[in-house]
Amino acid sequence: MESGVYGKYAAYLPQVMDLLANDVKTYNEQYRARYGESAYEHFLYRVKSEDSMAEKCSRKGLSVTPESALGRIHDAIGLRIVCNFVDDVYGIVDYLRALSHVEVVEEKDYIRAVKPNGYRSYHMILRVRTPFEAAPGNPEGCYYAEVQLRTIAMDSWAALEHQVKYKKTLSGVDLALITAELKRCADELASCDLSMQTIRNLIREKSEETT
């Protein structure tokens, strides 16, 4: 018997990861031959380790198990897009939502319901069907996967704040502080992202009218 959280389906974690990286690298293929551009800033991708795949189900009070790790959790496989403008993002969630191999399971629009906190990104559970064999209780075939979409912009504050999150020396009063200055720089930064592309389709609808 295979050792491990994700027993014998460990080695099937990375093909699945890739044929899903592989679909938004062709998205970004067809996007720069249509605008001479990339779709993304950076497109990171990982499988979770088994140490921390463990960890979490025994936090959720799940056994650990294949079927817990790949079939009750779904971010064994992550991604994270970043792009340079908020049309972008959409332009990918479309296209992933389109494949016939991809079934959304789960999507939260935090660009358009911002958290309370200024948290914004678009994040998306895929089902992802595969010729591989599936985990115990899975559909055939099919591993799942999370994707995080986000701009540069929301990218770096959510850096930030996952620093505050995790400082254990913070004093309520500075906790407090900075959590309103980072709500009043999330609403800034979504203000700039909102000009930015203004301009860039300005650019772009101009761009069109001379070709």
Ligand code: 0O2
Second form
Amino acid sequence: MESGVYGKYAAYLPQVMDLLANDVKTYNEQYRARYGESAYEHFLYRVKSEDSMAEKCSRKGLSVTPESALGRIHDAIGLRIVCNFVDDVYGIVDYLRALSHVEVVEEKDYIRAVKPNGYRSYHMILRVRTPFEAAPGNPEGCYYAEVQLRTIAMDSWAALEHQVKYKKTLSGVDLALITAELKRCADELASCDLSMQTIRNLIREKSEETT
Ligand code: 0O2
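Switching forms now, from the form predicted alone to the form predicted together with the ligand, please provide the structure.
Every component of the complex follows; first up is the chain already shown.
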């Protein structure tokens, strides 16, 4: 039965996701061997449900078809990598850019170009060459995936801001005040991320001197 928005391509999506997830895990093993610690604090990945994807296609005025879901929209596969330190985010970005079977088709550095509400994160849209049949309209064997990379601080901020944005029951609260407070928190967290990075660099320099 191929009634969902992904059609017969639904079966390939978890496999494509696992290919990419394994790349990230391989990087982490190399990083661990070098530094004795993990490159990320946690790493989540998912295939967007067919219902959510069908809703997104409709919302964007696209036909509810595999062509739209896998060719016009690029986050059927989503990976979120949450790191302890900002440099680790950029280390993983460089690694993904260098993969021979991956092409970066879009990048948004919301860490350097912070969104006005305070949102920080690094977003990449990857086109992955796979052994699987591609959806009509896509280059042969190609699937898209969205990768979001951020620090733990950025991640907890985004979760809280998401709640504020989507909670329908926030009547009676001063939304302007909450928005301003969220922005202030985002900037304070960014300042802490910077300080933590500096401390980590110092620790690493010292331990390299003594080994
Ligand atoms: P959904 O339904 O999960 O996509 P799009 O092309 O529609 O995916 P856009 O705005 O072109 O969206 O891409 P962008 O800016 O890279 O954002 C993609 C995703 O990043 C969002 O998915 C959120 O998960 C996250 N994101 C972006 N901006 C914010 C923000 O200000 N606050 C929070 N908490 N998350 C953000 P969607 O759009 O939520 O939905």
